[in-house]
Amino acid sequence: MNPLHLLKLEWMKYAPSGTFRVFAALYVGLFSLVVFLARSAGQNMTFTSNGEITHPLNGLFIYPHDWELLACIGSWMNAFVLGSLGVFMITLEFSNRTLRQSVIFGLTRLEVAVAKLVWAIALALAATGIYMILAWGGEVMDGSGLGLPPAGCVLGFFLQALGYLLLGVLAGLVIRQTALAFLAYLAYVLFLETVLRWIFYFSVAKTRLLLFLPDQVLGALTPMPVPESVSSMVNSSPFTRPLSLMEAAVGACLYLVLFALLFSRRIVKADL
């Protein structure tokens, strides 16, 4: 089992796919259009106080603060792009029944499923490696020179993409059909689980373990940043107090381990 096999046959199957490329455009697209705008705005906002003009967001766009804010920016295109790229994936992999294909050519179900592991964790790195040229064309841009990237915000990118895809995925293979999965994990992502989680909240038991959901762990990885004052604000209660990125990271890789499990059982035993 040569994983740089299996990235290679994924690679000569989705390359081709117009899907995957109307995908993969939109990601850069949009990610380079929203930080685009995100920046402009940003920089020529004004507010005016005792007589004095200031930029009170321009501190957002100076190294370290750009990597956490084009992180959160980014987390937009993961959540949405990535997720659904992930649905799309799959489900159409069902429907042109390419995976018992597969598997009719001589990889094994464990084979099929470890290649599909690997051209995620390779989509993932892809989208981070977008989301470092971004930051590093916007500082060029600034004339700051090359700051190095924050480890803490390029891991947190890193995981939550491959933690959108692979639940993306998981939503694909569980509904298969491209539809339903596709409104499925958008509900989810959008306002089913925040939904669940209050109603457990106010209902059953008022707890800090409910922002260790999925979604609410995967968006902690990239969180937005703000002053200290609104931060001290959001986090006088311990329920809202955000998940420290610590917490998130190991709650995502916890995650990252329960999707790959579920994703390689549902691969192995089910009806292909």
Given for the second form:
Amino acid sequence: MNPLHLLKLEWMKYAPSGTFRVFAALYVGLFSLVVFLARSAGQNMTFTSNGEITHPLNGLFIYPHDWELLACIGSWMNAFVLGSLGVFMITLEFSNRTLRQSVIFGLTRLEVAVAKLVWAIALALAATGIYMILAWGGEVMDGSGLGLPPAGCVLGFFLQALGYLLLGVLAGLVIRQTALAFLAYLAYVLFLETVLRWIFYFSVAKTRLLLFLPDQVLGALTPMPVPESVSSMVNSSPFTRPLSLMEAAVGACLYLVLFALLFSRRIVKADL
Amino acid sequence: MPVLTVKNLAKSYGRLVALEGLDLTVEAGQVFGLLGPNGSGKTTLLGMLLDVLHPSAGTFTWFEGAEASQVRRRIGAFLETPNFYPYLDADQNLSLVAAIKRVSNPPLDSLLELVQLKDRRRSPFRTYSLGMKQRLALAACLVGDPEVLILDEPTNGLDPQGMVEVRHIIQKIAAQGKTIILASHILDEVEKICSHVAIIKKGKLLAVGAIGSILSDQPTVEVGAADFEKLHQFLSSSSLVKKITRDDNRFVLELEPGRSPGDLNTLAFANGIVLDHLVMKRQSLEAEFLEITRK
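I have the form predicted on its own already, so could you send the form predicted in complex with its partner chain?
So here's everything in the complex, that chain up top.
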């Protein structure tokens, strides 16, 4: 089993797809647009206090906070665009019965599963590359020079991108029908997990473990850079104190392994 | 040399038994037909042989137990409908199949020529008619020059012209000495293409063997004479005839083993009956199939 060969197969399948290209364009286009709007609006935003004009958000666009802000903006792209791409990646195969055809043509089931995982890793790397280009691009435009990417931001972004992709792939694998799988995935990341978490929180147990649900963990990998005062307000309750980057990274890694195992097991064991 | 050996292969979905302990062997060079009505378990059997379904019991061996990863690349197959990426054209889909099979420089030109798709090679798969899709599936099966072809209902849904075209292609491939396993519910198709046949009904193997051995050795004879009553009396009392069926102004006869239409003609003439109609017919696979599946 050669992962690069499997990656080539996935590229041959998806690169000519119009839907894939739309997703790719949406990711790059929306990400760039939101970053551009955030920079123009944020840097021009002024606040007058005692006759003194200040730029309260300017700090967000200065290294290293610019990387945190971009990662936070990118997290929306990861959750919606990349996750949906994950759904599409698998439902495309089921709706055209090409997953089973790949096995008929000669791939082993394990190769089929590994091919998808390798492709997801490649897409997550590409997304991280786009994030880095946008961050560096902003720094170049500001004339502040290229800063060394903060490792936590870059690693967190990559894990998050991969996590949402695999969450989408799992939704597609379980539901198989494109429209239903999209709806289920989007409902989960938009509100379902949050609603379930609060129901559990108020009616069963007030535990911080609820912050370790998949969407919470993945979201915590790219925290919003907020002023100290706001963050201490949020951290006042031990149950709602956000996950640290380390906690989120460990949780995300565990979820990634779990998603990959569930996916591979399903492909290997199920009738296709 | 056996290409495929199946031992006691079974598949159940809960209480529903799709295939019941099936045994068969396919030898190299055979064109082996799997014949059975819709829902008899043919596709289930092929699905297990191609690893898209897991057997509930039993085993099968390809190429006398060759290494699993190599086995699949020696087989070209499609199950039920042709499955390709709808936005890819014929070239792109076949290149993908070649990459899966690790075939470098696949002869796409000659494959597309064989299945008469050369002029539509740049059109997306979704724009193809069903016949063109079936033909592309055949071309995909041939990528890598596999030793065995597995074709599941290759003429399904085709118009008569398309059926003839696909059959011709299959016969051309068979003439190259390739082993072909062909599932079909169309008796005529199996009879025209296959050298061997297995008859399956409700997941059970009812008969297996060369087409010649499945078809009765004794020919059916259709006879007629001007004096119909005299002919009837003669046939009823004749020791040559095993079974008589009247068909309008003819009699359809099954002769006793070892007796020929010539014997019958000679004896009739000796008894003063001049036959004005004598046609020898082999029993069709359809008749055998109906007889076997009725049992």
